[in-house]
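Just one chain follows, in the form predicted on its own, and it is written as structure tokens.
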Amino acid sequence: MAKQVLIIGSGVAGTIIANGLCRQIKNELASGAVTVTMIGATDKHMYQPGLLYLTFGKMRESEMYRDQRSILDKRVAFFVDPAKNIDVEAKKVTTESGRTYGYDYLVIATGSRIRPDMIPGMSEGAHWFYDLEGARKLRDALNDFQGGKVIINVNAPHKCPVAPVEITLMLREFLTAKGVMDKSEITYTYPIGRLHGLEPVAHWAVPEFQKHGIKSETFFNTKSVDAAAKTITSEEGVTLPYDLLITIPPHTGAQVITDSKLGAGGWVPTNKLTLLREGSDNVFIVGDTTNIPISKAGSTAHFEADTVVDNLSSLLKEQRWSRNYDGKVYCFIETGMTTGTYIMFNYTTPPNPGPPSHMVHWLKLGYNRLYWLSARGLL
């Protein structure tokens, strides 16, 4: 009987896996021996960075998008029914349409979700840009800002841990441009007593921001946003006014995992090396659901992806283990609209950024060009 390979989720750590494997299985899955099938929710493939230039106006949606099927192996069975229980005793899954998929080996890979509605207030009164309609409508408000107090809230957790202060120089730089930067104020906010999770990050960021006159307000755990009253007030006791909100919203995991019973708040525990769910020795978790606490990032899912591939490729040919993941983790940095910087770390080795240049903002928007062979996992 084949071996039968699932993976829930299609985006980018779900889609290297699903084009990853079938490259280096390709004479089992020839004869027949292993399928691969992957369930998703949608039928479109997003460039998720991309959003963060939509926001500025400098990338089109119809550069973000492409049909899923068209970047997937062929050889890949791909159904949009996402899944609503996930069986790991009884190796299956169940989708909305009540279809049951079983499986040999199992890949989560079900990502993570905004909730502004946690925190009261904040749909109503703050704009962000971590999903489409959002990015949309935080571009018109910056379209028609014309000056004033600008908040930067950070919650946590959130995927893209760079975003918030790619957002914060980037803008400064924006409302420069349009004359507006003289009549504004930015004010960013964190929840814990510096400017990022990362420290390295956090201590190259304390001079940036003050080179540009960027403010910052560190200890601040949001507990509500007020609309009408255009303030927001952290668990501290702090209450920030503002013209314009943008808020990085706190995340949880796929509603699945939660309603599956698999990890609290959507993130399933994960062994960091094996990237294998704690107790099982068939279910890989990859990317934003993870529990590793290590950056929720686009790069992260791809060198899990990469890592996963090689041992689930190992095990359906040879019954052997190939390696561990290693935490690498490379990000590139905005630091405005023409420069740019980037971090590379792992388990051992930290991250150390370097002075912002123009170079590394080309190979930035060189790579969201690149990123299409990068799903297709030839990159």
Ligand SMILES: Cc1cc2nc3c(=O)[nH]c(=O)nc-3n(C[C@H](O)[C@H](O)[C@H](O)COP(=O)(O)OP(=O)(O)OC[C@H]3O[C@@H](n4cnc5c(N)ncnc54)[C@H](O)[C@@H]3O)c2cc1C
Second form
Amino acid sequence: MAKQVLIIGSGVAGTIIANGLCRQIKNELASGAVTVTMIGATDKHMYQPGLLYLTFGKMRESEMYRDQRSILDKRVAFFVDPAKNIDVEAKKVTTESGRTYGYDYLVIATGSRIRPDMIPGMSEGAHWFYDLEGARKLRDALNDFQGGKVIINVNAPHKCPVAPVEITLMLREFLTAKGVMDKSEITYTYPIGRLHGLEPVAHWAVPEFQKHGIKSETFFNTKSVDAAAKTITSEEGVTLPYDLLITIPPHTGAQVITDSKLGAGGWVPTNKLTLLREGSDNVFIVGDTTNIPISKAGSTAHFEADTVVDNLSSLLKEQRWSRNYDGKVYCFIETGMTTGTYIMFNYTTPPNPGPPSHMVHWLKLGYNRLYWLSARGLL
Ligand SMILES: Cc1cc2nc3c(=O)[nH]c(=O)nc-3n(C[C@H](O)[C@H](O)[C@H](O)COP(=O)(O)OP(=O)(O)OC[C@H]3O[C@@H](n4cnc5c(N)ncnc54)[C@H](O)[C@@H]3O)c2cc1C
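Form predicted in complex with the named molecule structure, per the form predicted on its own context:
Starting with the chain above, the whole complex follows.
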């Protein structure tokens, strides 16, 4: 009987695993000893970092999407049929269509989603760029904006650790180029007592913000937004007025994780080295879905996926473990419209952002195009 690998989620992690695995186990696939099946929620694949550029009119929607089938190895059986319940005891996944999928190895890569509805008034009073509709609306609002108080409001947990810093620094240049920065004031709010969760990034951001006149309000845990009064209030009792509110809403994991009782908030308890679900030896958790205290980022998903590919192929071919995940993350940071820097870190080595340069900005623009090779598992 063929060994069945089932992947739930057709985003960054799921796609890299499906494609990478097919290359590593080509003989087993050809002989019918192994099958690889993926179930997703959509037949489109979005390059989510593109939303930041879309907001400033620097990327077209067509550049951000591919048909999922077109970037997936032909040997993967792909179904658009969202998982409704995951039963890790019975080794069964049931889907919205009522189908049931069995597996020998399961990969859960259902990502995370924004939840502006969790904060009273946020959906009505705030803009965001973390989904397509939000980015389109914010782009229109920025085009209409004639100056005033802008608040960049960061809530946790959220994916892409550096996107809030990027939009803040890019926005300043955007408003300067538009000729309204002298009539504007940008305030960045953050829930803990510094500018970023990663301490070295927080230290790096202080002079970057200061030199551009960007104000900040730390220990700001959002309580509510009053869309009519145009104010945002924190649990700590601070109320800030705004003309334009840009929020990074709080996130949760996918609904199916909570419904299947696999983890509070939709985050699955995961061994940070093996990426196995705590208590399972055949269920891998990858990307934003894990509860590992590490940045939720496409690059995290990518490096985790590479580890899972090596381990799944070793387990399938040789019944042995290959290697552990070392916590590697690499993120570009746009520091304006034409400059950038980057951070690279793992479980033992903290990030160390350097001075912004044009070269790193261009590398990020290059990666925005190379992503499609990355998703195919070629980069
Ligand atoms: C504006 C923005 C900028 C970003 N910039 C960067 C950046 O510069 N660098 C970086 O590294 N990261 C960045 N990220 C973060 C990055 O996109 C995510 O961390 C990454 O996509 C996570 O990969 P994933 O595979 O875990 O989840 P995703 O890529 O989100 O994929 C999850 C998939 O699971 C599917 N799914 C959900 N529920 C079900 C279900 N029940 N059944 C089947 N399928 C389901 C979803 O439809 C989705 O296709 C950015 C994100 C945003 C929004």
